[in-house]
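Below sits a lone chain in structure tokens, taken as the form predicted on its own.
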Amino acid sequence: MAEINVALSARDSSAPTGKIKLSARNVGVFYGAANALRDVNMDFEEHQVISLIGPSGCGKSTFLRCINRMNDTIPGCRVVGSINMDGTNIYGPDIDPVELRARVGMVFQKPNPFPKSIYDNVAYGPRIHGMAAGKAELDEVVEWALRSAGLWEEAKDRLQQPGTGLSGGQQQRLCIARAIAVHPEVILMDEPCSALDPIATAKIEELIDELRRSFTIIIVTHSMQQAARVSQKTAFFHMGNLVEEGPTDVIFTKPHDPRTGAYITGRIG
């Protein structure tokens, strides 16, 4: 407890007041007959991060892929209830995942570059999306996008060899650049440290929030050192229900559930 006060201490814990982005009403998850996640009622405001914290097996990394609607690709899976983002329902019939996944995008578990050079990695998104309309606007899309990810200076020099040879918080940060070059309003993590060395991890958390001042951004993790460091705001599921949220300072010193304190003191997880 005494690691997660300092980090709490040590940042700004202030919540944001801005508008809500996303709001979960009723979400529940199915795969077959089985219920992995029950009820979820949830607001995200802009330009905030959001730290979804639980043990293994919870539902927070099910309830986050309902979010770029990734359950769509797993046979037997039934998304019920609705998550709104900017008041349309993204599950509605009119909505083409695709430009969805475009707005909302994912950086994964384990850093996944593509086997193409960093430039191409990175040019990726905005070549199948036609938002360049040349090689030279694709130029400067991929240098913004490395800037904002705070790889430019170490990749500028070496653009045309392969992603894979970067170092892994390199590629996680390469990863983050391919994420932002299509220019989502929201950013999804999934344990985007937890493949890394403290070095690389502290590098990913001081990059998580300057892309607050640009994204909404919601991350599950493992590390209640790292959603104190990082969060505005924190929800803790246990058992596929999502048992309250609220800013992360009053999360982690005041929690109102009793199974949240037990968690965070390590009691239960």
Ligand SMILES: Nc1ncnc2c1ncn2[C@@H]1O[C@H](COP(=O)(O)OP(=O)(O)OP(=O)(O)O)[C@@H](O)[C@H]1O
Contents of the next structure:
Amino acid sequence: MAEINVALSARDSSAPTGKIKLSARNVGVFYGAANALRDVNMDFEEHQVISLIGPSGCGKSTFLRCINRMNDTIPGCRVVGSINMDGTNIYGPDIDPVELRARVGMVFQKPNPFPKSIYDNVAYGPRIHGMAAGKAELDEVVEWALRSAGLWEEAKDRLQQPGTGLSGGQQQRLCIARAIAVHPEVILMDEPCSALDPIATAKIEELIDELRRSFTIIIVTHSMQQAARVSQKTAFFHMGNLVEEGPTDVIFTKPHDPRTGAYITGRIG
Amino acid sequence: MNSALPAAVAKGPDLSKARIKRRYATEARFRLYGLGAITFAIVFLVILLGTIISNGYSAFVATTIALDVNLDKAAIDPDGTKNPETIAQADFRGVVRTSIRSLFPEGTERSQERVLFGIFSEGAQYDVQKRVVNNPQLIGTTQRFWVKAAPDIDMLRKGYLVAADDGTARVNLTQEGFYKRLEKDGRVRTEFNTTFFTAADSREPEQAGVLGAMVGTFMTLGVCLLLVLPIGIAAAIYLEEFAPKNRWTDLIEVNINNLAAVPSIVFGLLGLAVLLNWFGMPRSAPLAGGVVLALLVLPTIIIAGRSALKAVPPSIREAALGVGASHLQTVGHHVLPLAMPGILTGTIIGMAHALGESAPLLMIGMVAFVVDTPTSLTDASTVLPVQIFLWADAPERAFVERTSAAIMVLLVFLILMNLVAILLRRKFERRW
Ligand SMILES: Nc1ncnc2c1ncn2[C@@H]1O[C@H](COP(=O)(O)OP(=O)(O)OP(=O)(O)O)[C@@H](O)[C@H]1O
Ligand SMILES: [Mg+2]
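Follow the form predicted on its own with the form predicted in complex with this ligand, if you could.
So here's everything in the complex, that chain up top.
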């Protein structure tokens, strides 16, 4: 726990550094024979929020799942190319995908807390990774994760109640707390607000901005406003291709590709 | 869009009265069919249960007759040893007969004595013997014993027999006369038939009970459950979660589904050939019976287990994998606990199925006539459905009611098991 705090504060002080956290090279994905994603080349900087946008079915989720090798669990799915994380190919032979997923956390579209207590939801990751030595340390981790996810005040008096009893927005923040409890380096979010109302969405967006100080965040979203609000960098996908990527304000004001402009202004979707 | 509406679209939906009326009529008819089917099923169920209960309820009570037995020291323990073994050797048959004779002090003809003795159960002397061996201080006193009536008298009292002197009736008028006289003296009463629940099988209906079969059933089902639960769950988890999807696993899946439909007697033949002849397991024993039943219900439990595992939503798996749980951890920590109620429900229903099986057990010799309650898994024993089968075959009228009573006991167990299954399902209704 102490180490975590040290690591965390070390990272906190180092706001955007420009250091490349992840770089995708010629990434392609096949579901059986269908080529769902082609030749994606893209870099992700540390302590940035990067949003992936594009019409439905263009391969955003598919690309996101490449980054924590969640695609490995889908039968018939094949990934080509390489993704380097801190200079190491995560598809390399000596990378254990299970361990990788502890370093690259994920938050899903629909809040999916375990049907267990709030405490156990957050404590699950630290437990299986042997992070805390004893109950006191684990309590500390849970509190830290819930605080970081902005849920502590609402949840501290009901830690032993089921996580499924929370509201949708609270459940999603619980899922974020669960993801950050193992202290990943990167957090992937696949449309984390699509099941939430505007107020809960605003809370999560605030939270994302907050979390950026400690984590690198890649978020898939269908809301242009959300992409504009939370991300520093935006990538536009279309029909399995990465069409264009760049600083969010550039993408939204002066896109190079006509398809990007058309999508942003609502003419294709 | 504006000019070329397809003709069908332009016409719009047909909202005519006739059409709506036809729809209502179809719905009403469908409901009627459903009601008819349910009524049909309920009527048959009621007839079935009604027959069993009306045939069997009387087996839960038994006729007993008060007998004042003079526990004569000279006859039982002349040397005053008070040694249980010596006492057990005594002629209790004679003691009981003397007491029976004394019920009719005016004396009976010698030829009628046999008829008189025939009113009482053959087991009466053993009741007396047992009590005296356990309480030697009773020797020398006269004690009242409520001894069981002979089955024919029991049937006469319950109204299943009519006495006659035509030579074919099981009770003649003389015997009925003796019985009527005892009844008038207040020596006859009907009491709860404890023997039925505390004794094993017997040739004498009044001494026969279901305890032996019940213990045999518990042992057999116990063996079955111990085998089926771990093997069934492990197989279901492997097939559903870990097995590669290829031609071999497809073949295994098809075969498991087929096995669930194989006639149960085939499993009995398998048990006979493999367990008894090859592995040399004891015949008629709960051990072999449990293994055979385990083979029989295993496919059902694997199928139930797989569908319970499949019903766990993928979002839970993703959540666990997403925080870095391994596949086995995901299954062990999340999927299996959520699937467990479904697996247990399937298991209980499988066990209820096993509880009612008799055919495969007949094949491995569990049809033997066993008078002792089994005490170990290798003792010869029988089970409830086989006991029912045996009694249904017995010619005595008294076994007819015992057959139905044993069916009732079996049904009670079945209902209890299904109740547990329902409660489990209620308790763990999906919570995600
Ligand atoms: N498990 C799968 N098996 C086969 N094809 C899949 C699978 N998942 C996705 N696809 C296909 O891959 C393509 C990209 O899908 P993906 O889910 O990445 O789209 P998306 O951009 O996330 O869309 P949305 O915005 O609707 O979520 C689609 O054509 C989809 O049909
Ligand atoms: Mg998607």
